[in-house]
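Shown here is one chain on its own, the form predicted alone, set out as structure tokens.
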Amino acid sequence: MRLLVVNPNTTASMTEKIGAAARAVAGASTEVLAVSPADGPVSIEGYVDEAFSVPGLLAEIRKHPADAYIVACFDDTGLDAARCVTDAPVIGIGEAAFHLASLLAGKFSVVTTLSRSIPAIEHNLLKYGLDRRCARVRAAEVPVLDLEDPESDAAGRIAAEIERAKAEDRCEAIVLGCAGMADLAAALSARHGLPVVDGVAAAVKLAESLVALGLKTSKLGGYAAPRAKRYDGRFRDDAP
């Protein structure tokens, strides 16, 4: 099978980074095609980010056929519109990443990079119906761009994080919240002493599972092919 791995971002060391992710943990009969759009925010940092980011996703869904789809921002960017445009699975790294905590845990908390970061995942938790799953939504206060740096101290930040994690939420489990820190699950886990959830590699295991199983995205319901219509200005090509 052909796994189409996004990142919405334009930073192409993040897109490596995540596509190795993705092939660390993918079938040996899987192939990963890791990508980013040309236009669009460096990172997605909040709602704005998020915004402009869309419409360079879906872009590459249509440009590129596969049997399912990665959307790999933690904030699972578009990932509704993205449904719209295909019937293969799609399937966001947070979305995956609590799914998959869930089944390892009781209670599980959230480190991800910014504070500003915090409504959109404590609303996604509420969307999926997991906010009771979940501890707490906690930020390293590290910015995206850091975890690309090996001179900063970013990963001691996320290593803190996880510790004030362990003593206050009492949370059984770490989901990590950027796929910018999927090269950082297996030491923190053996470190910690619990679970930590990368959501590339969850999202790997599951559009696999879904493919495997022969099931496609819904049309019956607000998941339906976009209506035919003009959109003027700079999207024109990215109408259907």
Contents of the next structure:
There are 6 protein chains.
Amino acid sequence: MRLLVVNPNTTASMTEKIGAAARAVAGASTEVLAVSPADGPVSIEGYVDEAFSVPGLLAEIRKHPADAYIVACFDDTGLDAARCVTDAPVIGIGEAAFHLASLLAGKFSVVTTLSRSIPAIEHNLLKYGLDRRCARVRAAEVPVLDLEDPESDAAGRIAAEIERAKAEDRCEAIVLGCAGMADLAAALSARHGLPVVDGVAAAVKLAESLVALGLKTSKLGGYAAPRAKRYDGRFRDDAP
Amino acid sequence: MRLLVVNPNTTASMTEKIGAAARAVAGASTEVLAVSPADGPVSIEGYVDEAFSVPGLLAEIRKHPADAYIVACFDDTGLDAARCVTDAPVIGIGEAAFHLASLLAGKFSVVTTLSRSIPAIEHNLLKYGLDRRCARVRAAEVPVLDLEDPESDAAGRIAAEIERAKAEDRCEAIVLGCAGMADLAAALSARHGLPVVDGVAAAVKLAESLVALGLKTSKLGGYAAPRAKRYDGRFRDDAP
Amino acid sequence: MRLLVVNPNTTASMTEKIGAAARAVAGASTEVLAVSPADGPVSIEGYVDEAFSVPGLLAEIRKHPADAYIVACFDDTGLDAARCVTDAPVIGIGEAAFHLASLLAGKFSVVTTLSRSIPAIEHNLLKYGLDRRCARVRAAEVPVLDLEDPESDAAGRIAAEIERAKAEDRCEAIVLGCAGMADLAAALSARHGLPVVDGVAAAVKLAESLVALGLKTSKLGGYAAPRAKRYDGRFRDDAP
Amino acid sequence: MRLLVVNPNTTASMTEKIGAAARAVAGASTEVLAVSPADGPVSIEGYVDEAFSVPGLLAEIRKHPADAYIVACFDDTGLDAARCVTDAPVIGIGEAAFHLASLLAGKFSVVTTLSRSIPAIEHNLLKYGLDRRCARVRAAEVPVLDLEDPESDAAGRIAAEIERAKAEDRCEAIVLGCAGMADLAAALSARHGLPVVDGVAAAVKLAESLVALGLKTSKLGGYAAPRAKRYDGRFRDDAP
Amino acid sequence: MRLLVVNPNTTASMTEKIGAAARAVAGASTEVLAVSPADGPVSIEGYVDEAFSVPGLLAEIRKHPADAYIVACFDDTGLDAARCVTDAPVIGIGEAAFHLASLLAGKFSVVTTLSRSIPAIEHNLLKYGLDRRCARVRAAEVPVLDLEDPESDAAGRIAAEIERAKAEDRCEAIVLGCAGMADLAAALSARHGLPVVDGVAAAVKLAESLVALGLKTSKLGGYAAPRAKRYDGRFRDDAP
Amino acid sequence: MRLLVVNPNTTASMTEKIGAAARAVAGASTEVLAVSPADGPVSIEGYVDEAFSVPGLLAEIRKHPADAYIVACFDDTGLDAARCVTDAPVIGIGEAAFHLASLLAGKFSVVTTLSRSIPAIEHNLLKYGLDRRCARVRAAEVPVLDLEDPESDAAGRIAAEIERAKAEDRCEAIVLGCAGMADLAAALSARHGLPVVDGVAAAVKLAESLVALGLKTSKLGGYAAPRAKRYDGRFRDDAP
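Condition change, the form predicted alone to the form predicted together with a further copy of the same chain:
Below, the chain from earlier opens the complete complex, with every other chain and molecule after it.
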């Protein structure tokens, strides 16, 4: 099967890291293609960055026929829209991590990058129904691109926040709240003694699962294909 | 005060109708400017249309300094992002209608255009906390642009759906679920004998209220101003 | 328009302060009449005081024809009953503050007077559906009438509680939980750097909004006019 | 033990019926005193009637020392205030019925008198936490005093509504939603083949239970004794 | 009436203590029989112990005809199944305590034995609908059988945890989270100044209440009698 | 990897069908072993059957070392206990189907066998947090073993219930509510035009996913290994 992983920001090093993380867990017969859009922000930190990443994300999905798609931003940016433009399954890395963590633990805490991202993640949990399973969404106060910088103290901050979560939240598992943390999960799990779930890896396995089962996104409700209509201005060519 | 009402689709006749509806209820000292973006879909019917309307919506807000802003799409498209790009209050017409209906009735039902929009509206109600106040979200199965067509049976369908809501939902008020229905509220309220709330009018009064009270969007959480960063491709000039 | 603001306790200085706060934000064409009942407690601090304030509150509403009414006790004492005795809109200052704060911030905290009032406020939030938007209801442990006493340390205690809310609750806005705090909102907002919402001012603008839109309380459900019947004893003349 | 049952309306025949229903299930050592206030409405059908019944209800509780008190109106009118004016347990017949029904069935439906009472009952269920256990609150559209009139078709309407509840709600038990239905429960249970819970009887047994266990209302939160203060006008002598 | 109290673990000293606690509060005409199964764990601390206690619990219920049954493990182990095998009421001591505490206080906290039992108790609260009434479930980290050992510091740990609950949870009552704590409730209530509810005593009074009212478990839904069928292996004789 | 699929009832033909369904979707490197316990009911239809299936289920898990385990009863019978007795992931087919359906559709309906199983499934959805995603749990009124009987009209009844779900529930996907329906999913999906999710297949892919990612059940909370203790009677040898 062919799996398209879209990093909705434009930072190539993060796309590469995400692609590597995806390939590291993908099945032997899964071809992973990791891409990022030509248009959009270099990192997604809040609602405005989200908004400007979605047109490019949708363009990538339309451009690359695949058996399944992954939206590799922890806010699950544009996930609903992405599900409308293809019949293939589309998985957000945030939801992927929440669902798998729910199979391993009664309650999990999330450790994300910056506080400003907490409300968006809390909204997603509420929408998915899994807010009751989440003990707390926490921020390590690490800007996304610091995760790309080996000199930064990002890893230390994340580890410290996991310790606080263990001490204060009665959580039984940790969900890493950024695609850029994909390479840290195994070491953190070993170090902190509880399951640490990375969304990129989780999404790869869920995407493979749905494809193996022949399951596709329902087209009966909000995920119906968009109605044909005119789009104006610089989105003229993006019209459905 | 200066109030910018953004119709996030590009259909000028709807922008005019929305502007007229806003002016009809605006205070004497409120200057209403109704605009629509250069870029985006001619109507918003589902998640994909939403996604392509937000960059243009944000551009309009940035372009027009104002004391308050209204996002005049019932899905409250891009509302969170809009709150980040200005210190002034920003009101979505969906939330405006839900909040005012909650002051008039124990439970309200929503009558929107197409079924495909129901999930997005239900998500908003959940996020706002007012899902418990909403008896049911219904669709009259009227495409948005039929509301611009005097030949269509749109008004009849909406009236029929309101009757079904009264009979089946035990609702005590109706919220009209599309900016294009703004001109119908008074007649429907008189005809059906219950409060019928139009979001455009509701949003104008709420925006004026917040401005009069000197209240602005909090910048402590998810609505903090976006971090300065590079945007690539056709969004290069949209960077914060 | 004519707006009746009922302070449901019998303390004249508080009624004056509430009236002044209302007039300070009312529109030019709004005539504000602030009254308090002849019968009832000098302050409302708990369920018993609430119970004895409602007959007088309803009497005031019946006595003073108006275009809209405000119940100026943060517990929204008697609000449901008040909505039954008039066709005009009736706004509680608690609900008014909660709804406006929800337009400005993802989550707000409430700072009220005494701990004993917390459960009643929490019940209201639950009933209105906005409990999910409230981070925490806090008490500054200030008796209501201390707010009328310039010698008390009421203002200092409220400010200290707001600081605790900012530090512990991840709230993005503050709702002041007593009509007697109406004069403090602007200074507290400036001092603490987040929106501070006073219910009296909020209710005035919401009442004006509903009147401007021609919206009235629904009579289809629990707010139907009371059935005519005999009342006995000292309530003989209060019968509907 | 001494058990005071307060019918908060002033209709003596209903007070007698309630007293008889209470005595029919009371333990041998329980002395049941059934009273109604001098002041207030002849029946409680909606929020206004509720408001005018509470001062009289509280007066009866203060006047009659007892080991436990029952508020014998299904809306649990004035229950919170009643808990403040005594250390003894106070039980509402609505909550009593909800709690016992929850021990017998996964989900119950409520059959009350008039539709206008549904929202108040739904609010109580939400406040008590048992809304999730209630399949639906229904009204048989029987005015309260029709239950006192042997010529009325009240019993037939109630039976018909129970049948509808069984057919449509997937409920496993029925709660009768008015003190005036206390005499119907056993026959309805036999006829319809499911548990039918009457609140008066339920409250008697719960009150006896709490007294037998030496349990009293907590005074740590909202049920603390009212603060001493002046009450004005016709409530001068009701001051705590 | 005849009341069977089943301690689902096999520790005779605890069965005796539970029986004594039940008899201490039972009515004069209630015959209390306290039993424990021949098969199962010596204490119930977690899901596995629960699983192995249920067959023995059901066998005891089938063996001893009674007017009502009590499941005397705070996790309400096997309660749903127990309700299927008899027409008589069956009460779990956990639910009994939660329901009675809800009549005394706005919010209660639970103090149980070991942390590993917290999730099961939280699930029960959610299922019963009373999670909203519970401030927090806490563990004193006391193994169940330490409660049988007069040398242990169990009582001290429980008292300390109650103090923490009072200080941190804003709870107004305490529920003791283990049948083995039945003898401590009165002293703890006196010492800590708030209602302390023991589930064994609560269940006895609720069972007597239901029997006195002639109320039985509904057989319309999940509590229907089990379908006749073959059971294999060592459960051959347990088949319905 | 080695995957143990436990059918917790003792009907060999169903175990074979489940095993075949599991193998049909398992990866090339997954060895599927399908077993059923020696002890227990021939089918699981309600709480009593559930209770008598768990000891045998746990015995099978302990007997067969594996990389992951599946509990192949849609009620997720004994799932919590199963997670305590192994470090390997354990997946219930009910939860597996709910989680995957949540990735494909906004709302799903469940079609199970008998009405008596509905409450248990609803409790699970509540516990998992996914009740908000489930439009309705329905029963086709097909006894479990009729699914093993080619002469029965089971398939027709299930298809009819799916049609009712589509017409009445606004669901976008269907979850089949019994392991014995595992062979029907693909045909039903094609026939009814929406995703139809079978729990056995879903659980196989989720189990493989967790094993591939090296994720194991958390031992920090309720899933900690059982404490060593004596078990009595016929469970003497089952002691941890």
